[in-house]
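Quick heads-up: it's one chain on its own, the form predicted alone, in structure tokens.
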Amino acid sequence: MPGPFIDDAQIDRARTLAREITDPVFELIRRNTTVSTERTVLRLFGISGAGPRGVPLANLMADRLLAAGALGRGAAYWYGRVLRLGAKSPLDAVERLTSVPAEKLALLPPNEEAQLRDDVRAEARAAVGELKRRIAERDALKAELGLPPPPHKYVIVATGNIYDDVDQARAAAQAGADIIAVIRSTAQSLLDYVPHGATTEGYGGTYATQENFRIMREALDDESRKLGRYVQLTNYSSGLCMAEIAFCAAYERLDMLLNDAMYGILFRDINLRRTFIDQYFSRRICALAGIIINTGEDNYITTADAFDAAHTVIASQFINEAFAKRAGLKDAQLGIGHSYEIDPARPETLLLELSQAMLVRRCFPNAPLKYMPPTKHKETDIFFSHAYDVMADLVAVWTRQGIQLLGMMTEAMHTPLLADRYVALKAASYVHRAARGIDSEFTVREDGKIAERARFVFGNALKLLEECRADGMVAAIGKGRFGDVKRSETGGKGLDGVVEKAADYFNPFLEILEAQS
């Protein structure tokens, strides 16, 4: 395993440029809230149905305070009004809120608002509460049946159709696979809702809704239990509507969600400030539901050289993990992102990717890390695309990765078989065990082309994340340091939905979230 090749303090220099590049970004946060994380706080008082033509009553609500002007007092303090008008239940509170404009309502005696600002705090702590039961329902089964070492072998299932891909699931679990992520259909992420209910007509992937959840994670249940192991289950808490996506995926028991600080803004071209305001939200979600984030720095390395752009990897995780620190994130939560991608056709590469990958590794000690396959230089050739990906679960048993997405040998095709999975995964589960233990065999030479190319690239990292203290996150991200790709403060989608908090605003549910940390 990694030598101290980088030295303690040269890592603390780096959370500490994170932290000091990272804190603007929160006061940012404080001041403004999202009409999406909005929409979660209804969804967290059970606001889960839809309305008509489908739109979810989230929605309709978070949209008609939007319109009024009245969403900066936050969306829980409008529900707590409803219900001391006689709703009933949280479709009624919808029903009352579209029928009588919140900016009709008069002003409440100040003993009358105090109140009003309990009763709903006490039924937001009923809310959390149902929720903590329902995730540790999932830890208690975790617990019961266990889980393999690391790394854990990572596979997707991509149909369109929610019950298509419970059967790929399941046949993927019984060949091995430990992790299931459900890929999202193509540019959910740009969507401004959650759709509602099962969905069998996805493209490029399945939609990320809470009744999929629900559906995938039983079926997953009852296959752990087949298996006498458990099996665990991943999703994509990314785009415009993040923490939502976080919400139902707690609720519904899931264990992992890919949830990056700056993926949307870079690769979907969402908003900057909506992005990092939507992040923190849905991270203070994982934090207390005890999800494992997947971030997303692997993708630099497909739109940027992985060989000349491996600093902005390294100087991006400190960052996320800056962000994630934030919002209460423990260190066993942080899958930080990498990947095995530097051209294949450059010599010493097994060198080059296990000096990333033990970089990585001697940075976060901590954290279970995920890993990435090769994809950027895949072509038809499944023979040598087969071997590449061998070389590549050499290196996460190399260096003790916690998660591993296993690449498919028909990466370049089209969406994997079943054939497919098995193989990777008869593959990888060689390669685990046959070189377990590897990493305390071996010592880095200090003088050698991994140590050197490590600090090299650490060097790098650590000038990267001085010129973000000195200039600013956002001109970071308009320069395109990170993935070679700009964006600025006011463009992309969505930032029309974000708004300046009022002086009273109220949201119980980010009171307790922060009181946990």
Contents of the next structure:
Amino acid sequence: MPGPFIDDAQIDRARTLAREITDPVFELIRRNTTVSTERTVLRLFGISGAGPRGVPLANLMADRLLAAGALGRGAAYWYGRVLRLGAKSPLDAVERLTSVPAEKLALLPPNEEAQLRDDVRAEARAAVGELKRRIAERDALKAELGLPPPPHKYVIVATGNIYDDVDQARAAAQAGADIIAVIRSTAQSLLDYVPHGATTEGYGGTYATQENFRIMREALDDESRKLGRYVQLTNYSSGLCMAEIAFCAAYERLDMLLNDAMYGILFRDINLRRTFIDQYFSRRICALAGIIINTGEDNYITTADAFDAAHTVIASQFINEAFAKRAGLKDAQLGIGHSYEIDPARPETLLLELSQAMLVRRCFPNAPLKYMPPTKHKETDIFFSHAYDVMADLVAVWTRQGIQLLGMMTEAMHTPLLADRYVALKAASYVHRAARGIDSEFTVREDGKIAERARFVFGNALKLLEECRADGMVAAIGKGRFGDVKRSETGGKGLDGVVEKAADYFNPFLEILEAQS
Amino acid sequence: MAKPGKQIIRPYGDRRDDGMVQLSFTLPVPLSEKAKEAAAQFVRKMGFSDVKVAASERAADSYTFFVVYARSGMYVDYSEIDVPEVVVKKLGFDDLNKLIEDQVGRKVVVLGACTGTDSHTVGIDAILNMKGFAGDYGLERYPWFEAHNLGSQVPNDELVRRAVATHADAVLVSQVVTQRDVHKDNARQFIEEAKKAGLYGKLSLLLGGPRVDHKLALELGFDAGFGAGTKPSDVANYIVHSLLKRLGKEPSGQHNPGEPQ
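Having gone through the form predicted alone, I am curious about the other one (the form predicted together with the partner chain); can you provide its structure?
Full complex below, order starting with the chain above.
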């Protein structure tokens, strides 16, 4: 790999700072839970159905507990209570719980309490066992069919109708796509529930539902067998239902998830506490399920300028990594995000983009990395746009990106046409084939522009990390240090779904997941 | 023979009036000689001649992608095309601030938001944020503008409420997502809300987005529409001049720079 550019000690320093910045946030995470975290617990127990008017049973139950002021003891505890009331099915359990008056929710005698917890723990172990069995199935197919060498070519489908998505995903796979992302319906991140069942109406994308995940993964399993190579599937674990989506994805054998510790706070104005708590449980599930997360630092430089704000990307990547490691994720699961976004009207942008991508590779040598294409300065001149994307293909293979989202020549116009994906895949396959090995053939001079720029950006990233450690994570976000967006601790959506844990809070899944690493 | 004054034009490939056009499209059939003939027939049916299917590629098992060159016999009379274009010189950053200071004497209040379910703030950010776009400062940078960027997914009624509360001079509605014409429905609903609140006609209502043009904005009930490539200074100039017109300080018929027509 070209150039160290930066001393190892400096990189260690950044990593230490990121740990110190994120440490205090774990105090918040330890002391609180959220409605969505508790709904995830219920889904882990198999409560995945919907009640009247399509409301997910997990929501009916969690909302009832929240209203009764009882959620702080954990949904798992109350799940155990309704089982003891003799519930015959999840729907029955929800009905029993929602019909019990609040005063009947008082504690049981101590021996019964202990027995209840033992019973629920046993059930949780069985549920995790089943989840692991499904994940092992996915891993076996992946091992049998194999993956091509990286960069893995990632394309998006976004029809709004899961069945049309399947057609487009199969076509993309046939044209050489390695990863299919089903983009979500606009504003799904702000829904405080996961919609139920197969969906055929969405705006700007398709609703992420457990059933939609199942339909798409099944189609891709079939297509993978036909093609003789494993095609991966990803979706979005972001917004108000991070952990629930992570569970649905793990259960339905997805391979990756977009999952960022701060994205919801900055770009969806979701409450900061809510996001930090939810991201932790969601990442614990990803860790267990061997799901590769994709972080969202590319977004910073669609709001802020990519040249000026390059260091915020690096600083955030260290912070995202620190959060991820604390949640048990391994290096191979860290699709650390960044992108090719510097204004192409500037001189030497290929050098600048190479510098940035090499710097990310240098800082995270064992992570797959997720490289995003240009979007902000995309033009509706599709011929220029295509040339612009091809430069990103070159940088991706040169800097050994694990995952490359391919740019679409019609980026600034409409959701990709079938042919747009084909053209992008054909070009990327050519560039990856043509330039493979270029990274080991060329040495980048330590006294040149690329190295100098990398040192400059890294130096500013270190300064920003020092500042975040001095001010604290919350204050740093409050000052707009990331993506030029300012958020307060008590602002944004979803704070009313944050609940302080009671002294006897019970979450057997968290116990199991935390014991894994 | 064209009448005097007519200006007949056709597409220019490599010589005048050759009518050369390039097309690309996908047909939902596997690649085959039959598929290529289908592509050629399709293009001929559109009225093209000299059809050359330059590329036919297997985009997927049952989809074929074509690149086609063909000639068109169609023409347009350029002299009959009527699209008014702005000719007056646009005021720069300092001059525009000075104009507000002298003629309005207070800060011009502007609210902007991506409304409804739209979460794509790229456009509204480019116009309002300090940084601006393509070297053109955003409205937040102007000392004589008080610009509020309310961000994404702002409900229409909330935007109207904020416009009333802040005594806004202009409201910018950004709509990026256009699937199933959701932008039009949402824009119309905003106008309804503005009418209900008695705001309509009392301030400038601007619609912006990559698929928005001035004509569409007028149809939907806005005062002006700004499409792709709009710079913050275009919007700033428009807002100031329309405010001056409302204040009776500029003739209502005057056309100003940056103003869509």
